[in-house]
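As a starting point, one isolated chain is supplied in structure tokens, in the form predicted on its own.
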Amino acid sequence: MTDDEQTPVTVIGLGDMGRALAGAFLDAGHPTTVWNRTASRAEALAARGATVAATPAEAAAASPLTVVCLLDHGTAREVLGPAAAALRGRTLVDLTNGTPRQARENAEWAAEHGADYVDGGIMAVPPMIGRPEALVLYSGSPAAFAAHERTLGALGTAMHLGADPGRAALYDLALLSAMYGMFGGFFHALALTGSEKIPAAEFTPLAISWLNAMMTSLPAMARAVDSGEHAATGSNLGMQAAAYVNLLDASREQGVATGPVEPMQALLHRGVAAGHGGDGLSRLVELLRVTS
């Protein structure tokens, strides 16, 4: 069977995201089998035409492609263990959030049981699933991904990052790091302006404009990180470390916690102490790498 024939697909795990995944497969016309520990979560999908399996093994045996989306790595291994024999000769796509190490362990486990393995990271929230703006990152068996790319495209834009099964998890978590860093700074900014009763909605457009302007510097910083050439093109580390104290002092004066912004001050000071005060901000990436 090829993707062109509306490949049957199995979804194991029917939390908010799992239900969205199964719903997208159904909407795309794929015969869909589902399983969840709490059977009642499958009722709405069954009403839409999904087949409800009694066990994970029965679910895996129903389709050449099984997509798993569970709470965590441990839960996924616990659920999939009894289904190992049913996965032989099939493709397992694990969209459970986890680490690169866990993804590689899963790939080894799948190979031991004769299954192809693709790991994935969902860069979207459930309401986005099934739309092009929902980005799903994949890595692992290139052949398995190629065989099921059309089917997986029902979930959103599918991007394969290579044969290393840990790559999708690495990208997923790195993107989340960038996102949470931005949110943390934004929330701190709103707390600062809010201390003077400035409405968040009034300040936010200016914050968006400023952040968009700052993002234009990211490609140059990335090139500096790759080349190891960190010459400052604007304010160097020393200047920024000296000025950064005002952010913390103002926060304390305004009654705003400094927790979200203290780590950057410490990193700037480390850079200066290491003799990099004349370099650009990109030098800080090296200070974040822990060496044994």
Ligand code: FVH
Contents of the next structure:
Amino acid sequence: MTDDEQTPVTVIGLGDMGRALAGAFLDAGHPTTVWNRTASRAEALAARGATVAATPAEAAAASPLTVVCLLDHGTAREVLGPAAAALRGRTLVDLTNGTPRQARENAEWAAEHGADYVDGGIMAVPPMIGRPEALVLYSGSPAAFAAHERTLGALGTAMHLGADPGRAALYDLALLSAMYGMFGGFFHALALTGSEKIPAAEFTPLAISWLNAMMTSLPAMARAVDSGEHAATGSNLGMQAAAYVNLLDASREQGVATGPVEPMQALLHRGVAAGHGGDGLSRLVELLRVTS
Ligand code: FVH
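Structure of the form predicted together with the ligand, please, following the form predicted on its own?
To see the whole picture, the full complex is given below, headed by that same chain.
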């Protein structure tokens, strides 16, 4: 079967995300086979035309492409173990969240069983699946990705990051790190303003505007990190370390926990102590490299 035809697809794991993935394949017209530990979660998909397999092995045998989306790496290995023989000569795409090391282990396991392997990271929530704004990162076998790129495009925008199966997980977790850092700071900001009964909805537009303005400095910071040249452009690290103390003092005075903002204070102080007070903030990245 070529990728111009409606490739049959198997989806293993029908949690919130797996059901969205299977639904998108059905919407795109792909014959879709599904399996889930709790069979009742397949009922709505079956009503839309999905075939429900009795076991993961039966599910994998039904299609040239199997997409897995389970709770975690351990669960995926446990579920796929008995399906190993059925995957021979087929492509396994694992969209379960995991680490780069786990993705590389998966690729080795798949190769041992004669399957092509592509790892993936979903940068979207279930309601976004099937729309272009749902970015799905992939890495691993370039040939397998090319063979199934059009089919995987049913889930959203498919981006292949290269042959290293660990690359998609690395990007996924790095993007989540940036996201959680932003959310942590935003939640702390809302607790601070909330300590004086300012409604979150009143403060939030200002936070959005400020964060957008700060976002414009990211490309210059990236260039500084890549070049190792961290010249300050008006706001050096020493000045920011001195001002940051007020963020912690105000939190204590207002009865707000300092936990979310303490790590940056520690990092700023390490930067100053290491003699980088005159540098730009981007210098801090190298202090996070614990193995260097
Ligand atoms: N939902 C989201 O917003 C995010 C978006 C980014 C990617 N993540 C990752 O996707 C994986 C699955 O997430 P999910 O939202 O579908 O998770 P749940 O709704 O909790 O479904 C979990 C599925 O895993 C099955 N499962 C759990 N334990 C076992 C087990 N021991 N044996 C077999 N299957 C198991 C569970 O089955 P069941 O409880 O319905 O029987 C669900 O199919 C995840 O890596 C996210 O980080 C989602």
